[in-house]
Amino acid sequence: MILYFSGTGNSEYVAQKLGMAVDDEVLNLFEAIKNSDFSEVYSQRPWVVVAPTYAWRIPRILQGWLERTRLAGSEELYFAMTCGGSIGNAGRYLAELCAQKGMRYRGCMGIVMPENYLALFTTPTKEEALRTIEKADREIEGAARLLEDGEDFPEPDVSFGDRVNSGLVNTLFYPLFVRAKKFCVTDACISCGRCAAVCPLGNVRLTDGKPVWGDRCTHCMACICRCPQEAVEYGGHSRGLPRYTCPQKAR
């Protein structure tokens, strides 16, 4: 079974593409994470977790869900991580997670997808995004072949910088950068509630028809990128930048 968490659609695309290639069930973890549902999930086939890369590791909200949820049936666990450039030394921590769960770690593959992190970076145009996805499709096809053949995902070479990024930088990233206080809304807001609906932590609520952010943000960028009016901003950095949601559907 293929499990995925996705804020703006990159990991959803990869998961759906893998699912079709290997003819396996695909499960969106959004509701389970949002509702703190840690009910047992069962699969006879190897597990594949598809996730975005947050500071060179999987998102902490997904890590916490995996730690608390029993994956029954198969004891084999693969990971595919969508990223803007690198997954660093994420594999080390995923191997530790598998050992903690008593499961066999089958490797982690990084798949470069279009950048979506509007809090720090610039998002691509639709044309640039489609070119990146076209390249990613070949990586997804390679991952599918490995799954069908029962082979491990190859581990990338890990540099000193990778170890620092997935270790110290990741540790500091959350308390220093992952905050919601810079999110705000412009007069373009139509009070549709989309931002609240797509937040995986229930961190956005409408007050007098306008969104208000709490202190449980994970910086998935769903609220800012999925606003139909582009009314959500992240301080001054996001102004004038294109919002990003995956422009391609798996087929």
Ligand SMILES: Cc1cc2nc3c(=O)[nH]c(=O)nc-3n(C[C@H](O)[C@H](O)[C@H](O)COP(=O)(O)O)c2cc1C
Second form
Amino acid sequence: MILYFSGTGNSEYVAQKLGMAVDDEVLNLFEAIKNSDFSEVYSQRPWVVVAPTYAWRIPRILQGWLERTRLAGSEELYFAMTCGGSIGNAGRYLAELCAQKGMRYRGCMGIVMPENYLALFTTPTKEEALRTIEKADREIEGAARLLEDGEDFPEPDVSFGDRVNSGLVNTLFYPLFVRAKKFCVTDACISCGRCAAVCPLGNVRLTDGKPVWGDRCTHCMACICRCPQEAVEYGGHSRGLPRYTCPQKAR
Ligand SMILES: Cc1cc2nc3c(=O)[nH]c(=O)nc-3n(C[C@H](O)[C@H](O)[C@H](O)COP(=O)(O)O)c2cc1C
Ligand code: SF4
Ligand code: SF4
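The form predicted on its own done, now the form predicted together with the named molecule:
Everything in the complex follows now, all chains and molecules, and the chain you saw is the first one.
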């Protein structure tokens, strides 16, 4: 079974494509994570977890869900991490997670998809994004072939910098950068409630028709990128920058 978490659609796209290629069930973890639902899930086929890269590791909210949820049936666990450039040394921590769960780690594939981190960087135009996704499609096909042949995903070379990024930098990243304080709303807001509905942590609520952010943010970029009015800003940084959601549908 393919399990996925996705803020802006890249990992959803990869999960759906993989699911179609290997003819396996695809499950969105949004509701389970949002509702802290850690009930067992079952599959006889190998598990594949697809997720974005946050500071060179899988998102902490997904890590926490995986630590607490029993994946019953198959004991094989693969990972595919979508990223803007590099997954660093994420594999080391995923291998540890598998050991902790008593499961067999089958490798982690990094798949470069369009950058979505609007709070810190710029996001690509639709044309640039489509070009990146075309390249990613070949990686996804490769991953599907390995799954079908029962092979491990190959481990990438890991540099000293990768180790530092996935280790120390990841540890510092959450307390230093991951906050909702800078989110704000402009007069373009039409009170549709979408920003609240798409938050995987229930961190956005509407007060007098306008979004208010709490302090449980994981910087997934769903609220800012999925607002139909582009009425959410992240301080001054996001002004005038394109909002990103995956422009391609899996087929
Ligand atoms: C909080 C955050 C941290 C990120 N950290 C990394 C990173 O360490 N390395 C990287 O290559 N991309 C990084 N990115 C980019 C995303 O991993 C990438 O765009 C991903 O495909 C988004 O997936 P999604 O659309 O499924 O949410 C980061 C994005 C966010 C929002
Ligand atoms: S998604 Fe945008 S328009 Fe809708 S309530 Fe949120 S900020 Fe307002
Ligand atoms: S507040 Fe926005 S960026 Fe933070 S977790 Fe919720 S949807 Fe994601």
